[in-house]
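Here's a solo chain for you in structure tokens, the form predicted on its own.
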Amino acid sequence: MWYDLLTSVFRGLVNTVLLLALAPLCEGIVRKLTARIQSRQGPPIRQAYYDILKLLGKEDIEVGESPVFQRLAAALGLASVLCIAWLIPMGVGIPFSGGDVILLVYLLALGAVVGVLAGIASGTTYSMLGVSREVMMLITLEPLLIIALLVAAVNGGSMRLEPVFSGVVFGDVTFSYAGLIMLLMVLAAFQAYVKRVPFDIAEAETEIMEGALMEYSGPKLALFKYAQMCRLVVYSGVFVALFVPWGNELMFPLGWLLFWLKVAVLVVLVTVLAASHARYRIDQAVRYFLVMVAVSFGALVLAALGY
């Protein structure tokens, strides 16, 4: 009991240093990348570490009506994220294997409900459109990935992770109809998960000034930049866990390499799909999502029976 115990803190301790330490690196490629995309010098893949150290020792400015809630938001936006870290397997297996699907659902949102009540905070012009953007993106995003996460439950016959994640489109058994049109739908709506273009509509920076994290400097800044490093990461390895996991089960460092690499192929689509697609409009995304919300529907209608 105490040897399972101490695998599982070491296993979600390695995974969360990982994530720290990769998701700057993974933002200054994709910095990098789409400087040479757009035929730019662009700046070294290192810039982003130093960012988030020059934020993080800026002056602290509060503006808002709610510092206390602001100096919790920024620190809870990342530490939901890390949270995620312990419950997929990065290379090395489940860290907390007692999770389930529930659970992760919650914390994916936790992310992005505390932006929007961070945003709330501020309580300025530009931040509140960008809250309603978040708002209007959160309630047509989310159920397409508890959509997939269900169809995958349905298809693993447990809530509980482990078998969640054994394979959407292909699972121990049979081919999955359901599991494909849900791997079609997630992939296409992949870069509003990490916020990126086409779908940084929250953010904005040439239209609406970051949006919701617009009042924010200094060290909360850094946090949240933080977070949406992290964020790329984590949701490239929900996605490698849900409908690409082939290869978990090598031994080490076979499995853990390998998990690495389709984290850097995804990193990679959405670096070049940003650089090379406009940003939508809100009502262009939200039509685009609740069309993909409705044939998930059926996607799950399929799982429900044995498709």
Partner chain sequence: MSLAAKIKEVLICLRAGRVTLPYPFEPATVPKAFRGRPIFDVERCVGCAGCANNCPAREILVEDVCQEVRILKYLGRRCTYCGRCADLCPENAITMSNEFETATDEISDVGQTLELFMGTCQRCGRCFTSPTPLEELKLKGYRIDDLMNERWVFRSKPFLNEEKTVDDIDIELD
Second form
Amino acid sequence: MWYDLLTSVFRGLVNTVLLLALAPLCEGIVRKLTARIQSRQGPPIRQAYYDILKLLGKEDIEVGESPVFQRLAAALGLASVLCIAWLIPMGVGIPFSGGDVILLVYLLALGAVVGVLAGIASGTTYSMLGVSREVMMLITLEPLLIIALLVAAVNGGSMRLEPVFSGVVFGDVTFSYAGLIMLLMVLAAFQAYVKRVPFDIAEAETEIMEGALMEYSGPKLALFKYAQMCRLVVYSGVFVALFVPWGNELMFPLGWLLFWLKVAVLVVLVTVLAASHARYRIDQAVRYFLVMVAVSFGALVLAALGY
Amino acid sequence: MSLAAKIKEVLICLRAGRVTLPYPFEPATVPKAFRGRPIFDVERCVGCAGCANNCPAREILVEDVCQEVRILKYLGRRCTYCGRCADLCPENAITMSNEFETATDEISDVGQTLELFMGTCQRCGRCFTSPTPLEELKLKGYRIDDLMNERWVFRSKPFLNEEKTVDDIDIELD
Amino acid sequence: MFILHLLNRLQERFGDGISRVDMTSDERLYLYVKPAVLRNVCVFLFDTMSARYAVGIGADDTPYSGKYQVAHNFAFDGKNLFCSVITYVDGTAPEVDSISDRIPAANWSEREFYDLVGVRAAGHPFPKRLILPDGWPDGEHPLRKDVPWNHVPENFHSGREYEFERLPEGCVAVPFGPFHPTLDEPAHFRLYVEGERIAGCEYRGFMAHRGIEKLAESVLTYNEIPMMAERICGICGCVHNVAYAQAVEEAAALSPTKRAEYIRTIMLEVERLHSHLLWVGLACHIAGFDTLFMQSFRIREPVMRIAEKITGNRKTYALCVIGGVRWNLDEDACTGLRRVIDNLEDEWRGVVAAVSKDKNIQRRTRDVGVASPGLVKRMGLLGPVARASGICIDARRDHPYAAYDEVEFDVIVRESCDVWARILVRALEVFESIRIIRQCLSKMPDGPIAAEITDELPSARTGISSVEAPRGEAHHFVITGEDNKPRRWRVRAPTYQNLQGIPYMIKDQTLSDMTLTLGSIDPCFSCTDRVETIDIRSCSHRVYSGRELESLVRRKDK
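Having seen the form predicted on its own, the form predicted in complex with its partner chain:
After this comes the whole thing, all chains and molecules, with the earlier chain placed first.
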């Protein structure tokens, strides 16, 4: 009993620390790779660490409607992402096995809600525009991931995370087409989950100047940026755990390395897609996601029928 | 989606490779004809003030402090490096160098002050033969710019006398 | 001949209203009319003769005739003719009839000559301040000859603010600018937004006002102005440089040497190349497609390098003096330029082939920022904006200057009126520019690069010059004067007209499309703002030392 608790705390801490340590590295890779695609030299890979440190060291300026909520939003943004690290296997098994799909969905949605909170708390015109876009994205995006998790839960017959994250999305005994459909759907929407071009609409620098984050600077911005970097890793983690979990049970360094390799592949994919696309308009994006949500519902029905 | 177009675009990008230079860690080169900061050669300058009369940015000032001494001051603050001064200099005393990294904390670093000893003939300003009537400014006698406040006043006087303040021009300083 | 036909029509309609007619050549017509018929003549030219409105000019002629001068310039694009309708008004509160209600393209011009010269356009539909800063006292008009160039108004109301129109019902005002990542220069749009939809907007610009026209009339001399004219714009500077020189040459009946004309043509096209490539990059950046932005800048770089090699600077070529050019193209430069355009053509062909099939970009730009042919006509929109709406105008072909009458090229026209069409027009014009440069390089004659000028330029002559800038036609109007400087020099940059069409183009669009639409006219606010405000208090020169600054800040604290 005590031993179990200790292992889960230990694993959770390892995941959190690794996430915090490696997320800026992933960001660095993204930037370097983008630069190479754009024929540029690009910043050094460790630049993202410097950026966080620099922002953390800056003066904390209080502007906007309600500074308390702004601070809360900044902290909550990073906290919610870090909590997810306790629920997904990052090469060393799931740290907190008590969680289930519903808890995971809550935490994932919280990350998006924090963006809305941040925008409302600063209360300027441009951040409100960002909020309205964020909400539209939230409403259409969240169902996709929920359905993907539900398909796995239906296939595996359990809402608990351990069975869900064991590749059961592609069927327990027989092959499930629903899982394959969901893989395609989540992959197609992946840029939006990690807020990259062409779906970084809620932040669109050239349109609404970072939207909800417009009024943030210094340490608060550092936390948002950090959360954003972690988001890329965490969503990749969820994707890997749900759709390509194989190899996790390998001996310690192998399984662990394999996990990070898969994440790195996703990061590269995200970068290439982001670098080769123009940003969509919010109505175009919403229409695109609505079609995908409809298809996903179909997949859920398929899964329930056992296909 | 237009996958073929996307792939073509990515190929264009990758074929180009990295093109940005490691500047400022390695110096950037400029072509020979580059117009950088003008350099005034005090040895060659005859003090005709042709450059000062035709500087579009009014960055070259001239003040006759006495009969024999003319001060030519190039300020370099808002000089646009158009190179007209070098074009018009009859003695080729001005060269457009290839210096372009002229950012400085001390504005006088980019400027230059020439102290010229004038013979009797040159101070009339007539030694500047303008290429066309468009460069002609009909300036004769002694020229007085406001060197103290670094302002182009553009006045000339037939005789140099004691008072050389520019009292009729109200220079505004906050 | 059209010009005689036009004169006959005018004669029979207005008879005595026209007091004098000057025909300096087959391409220029100066109609001096009585103030009473000004409006009718203009409306007749615009409506019946379907001329394009080019610009309105106000000038203070009081030292010479005791009157104020107002001119409206019209262009007959198919007929290679510019017609200037000029009138003189006097009195302490001079007035002319406004033509903006019938010719909306004249809106800004009329507001401008009230602000700067103080000639009121009576009956103007929107007579608000356009150019002068908000705090500038009423009744002081800086372009009047009795105002010194360094005039600082005594009673500058630094607290006075611009009054915007009332907010429409149910809308939020979204301030767009003066500082916004999409705007490279300061301008302010107050957008009335419902959700994401833009219901309307009001423009307040002219924040980068530098007093170039006033300086030219009061301090600078003929051959100094080209270097200043070039600094009207950071991208199409050479256009203003050439346009000014041509206007003065026309007024003084000088002609530049043949070789100079070819060099001007080449450098104008080099400038168009780099400007179009830059624009494609910026448009992609606005749409969030930074990779193409970087790539078009990479492709553009050799053009900048060769310009630097020829003229000594990447961008500010300092090319023209009256009667010629300053830099010769030697054999080495010609070979270099040939190599650059060959490579550019190959690379750009690849990019255009890829981008024109890219659905992702098309989805963002099709049916966005639509400017109907009617709007183009009404507001006098120019350049790629007009050509993307199926209106085939191009000053290079319609009013040939420099060596453009000796080269062959096509005018690229598209019909879909949207941002996508503007992208295509610009992308394809790059190839036409390359064609023109090639022909010029092979045809360029030997000879001197500047004409010999032996006499002073005559005064009180008028010159019009039109140069097709990358963004449209840049129009310069010069009245020559005494003391080696012009009496009046009016610059109308293409953005001046195109920006007036923006409120119509962005109406009922979403906010994301607004930035793209604004970008699609390739706005150049410094071109538009140029002109003549005088150094107001903040501009007077002063360098503070660190300690002085510190003490200033302390004083404010107390």
